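Shown next as structure tokens: one chain only, the form predicted on its own.
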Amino acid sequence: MSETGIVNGTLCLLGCFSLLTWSVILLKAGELVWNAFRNHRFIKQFREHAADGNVDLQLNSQATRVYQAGLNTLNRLPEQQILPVDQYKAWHELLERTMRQQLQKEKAKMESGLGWLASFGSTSPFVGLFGTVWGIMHALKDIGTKGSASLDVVAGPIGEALIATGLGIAVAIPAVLAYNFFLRQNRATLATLEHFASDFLHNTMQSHLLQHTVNDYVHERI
């Protein structure tokens, strides 16, 4: 490929890095907005219903998810029996194994396409430089074949070589600030989400609690 050429080629792949990144961009904050509104209207939700447990599993969130995991390992346990201590105790650690897996698995659905913001913010600006290096070796070339370095033959090559870095910069401004912003944001999502699998984990803990307590009285008087 000829020096023109390798340079057009950098700013075309500077062009595709920033159609990615807008569109990463745009798909994650769509996906931050629908999460935390339909895990607020689940948490909301539990909160009001935790003690009947009239709870709607349709509205899929996140906060469903770690829910189900949850309930399923709770239906596992014997109906109509109760259990001693130690055996709810041992079923509560894996009732917060369980949402905790289920926490992990959300965090690393939150943090999927992220990578290629990364990647664009920190290689962009050395793709523009790479431009803007091979263009003004074609300058010099010209100039050195011109046998002239006035102003006009030096200024119009290399202002134009500048312009890949300038477009690298560009790309890679947006990429790392939505990087940043998507991480802060996932954060605070997940410490939501941990703040309800704490309080499930209580209200099943605090039901068994008096359940064995109940149980307990109910022997003494008989």
Contents of the next structure:
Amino acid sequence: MSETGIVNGTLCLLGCFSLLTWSVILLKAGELVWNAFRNHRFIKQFREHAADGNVDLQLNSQATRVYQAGLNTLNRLPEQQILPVDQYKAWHELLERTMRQQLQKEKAKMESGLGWLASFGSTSPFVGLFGTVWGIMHALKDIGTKGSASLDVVAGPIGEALIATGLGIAVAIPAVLAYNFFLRQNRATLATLEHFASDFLHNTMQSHLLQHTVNDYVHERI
Amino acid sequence: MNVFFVKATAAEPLNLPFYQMAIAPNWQRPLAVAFIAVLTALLHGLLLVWYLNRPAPPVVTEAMPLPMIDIALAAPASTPAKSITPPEPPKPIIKPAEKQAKPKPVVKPKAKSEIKKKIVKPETKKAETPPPAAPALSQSAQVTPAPPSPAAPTESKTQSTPVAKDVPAHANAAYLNNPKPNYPRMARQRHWEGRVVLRVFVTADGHCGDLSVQRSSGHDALDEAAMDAVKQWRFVPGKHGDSDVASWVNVPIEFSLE
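Please could you give me the other form, the form predicted in complex with the partner chain, since above is the form predicted on its own?
Time for the whole complex; same chain goes first.
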């Protein structure tokens, strides 16, 4: 009674693991596709319209959020025309940190849920093994009390107990595969975003430097 | 100018407990989560239903002994007397001593030598007679000096009783020169043994008209060897009264390695 309860409980637990695993997999896959699509669109649009400043900020993407964070800092720049050069340097550092912070946030978002996959992938074989060991243990006990070790007495309960191991492995394999896949994809996405952020920073610094030299030139002329 | 510690961004958006997804509090994300959860549950349910309802593998059952139907006359008797008083033929499990006392057919001694290792014992019983002796016992029974010889007692009976009676066909008369079944080499190497019961339709002239395996020995090779041999056999046709009739007879053939 209790032994079948424990084996059944193990099977139910593995079923829940499987449900959660596949939910996370589908959600993350959807997010991945969504983010990749939106980022691609925003970055393309940014490259085209960066010169005239006509960038659509309504597009909800990770790249937009990074850009928005940088832009917020940039907009807080005093309206004065001329700042000392060391202050520009400080502003650029602030801009870079702000964008890096946003990148970290995006990274955290992308990696959320992967911990579940890792946990399920590593523990569910053991959970299944536990169910199997428990089932076999009690099957053997039953055989001992019955006193006969014929094939039909031995094979049935042990075969039933082995289902738990099979289910555990069946849950673990997609979880581990998906975990590795998503880690790799996240790294690729993050690299894209970092590239975009450094592009943004680069453009800003360049324009400020150019402005500075122009101002210096103006000062010299005056 | 203390611009370095300006708060960089606006207030933090809402954090969900599981995914820490910083999302705007709109309905898209919860809806997506709910949809995905329902979809996954549905897929799992489908898988479970399929697993529970999958076609069961064909169950391998042990070969069961079929009920023995010994004799069925192909040509039913025209006289009604047969069904009223079915005569009792001698039972094959009669003690050998009794049998020896009965008149033997002239070919008896040769019949004894003919049946040596392969035991070929026709079952000459009516439906109401008890089932034959176990095949394991039949070997020792065969070695006894008197092989079952139903022809002899029926001869005397037909003389004594005018009622037309049915005598089944049989194949153990020595003059028939029936060859022993060939023991297949493969079966011999693998130590296959067994008892085949063949159902043979014996025509009125004593030939094998049709035959099928009534009960297999468990090995196709043995069954086929037995059928090949029995196909060539000649039989003493069954008799209805004095006339030969076609009939069905069960021929058990035992393959045993000494």
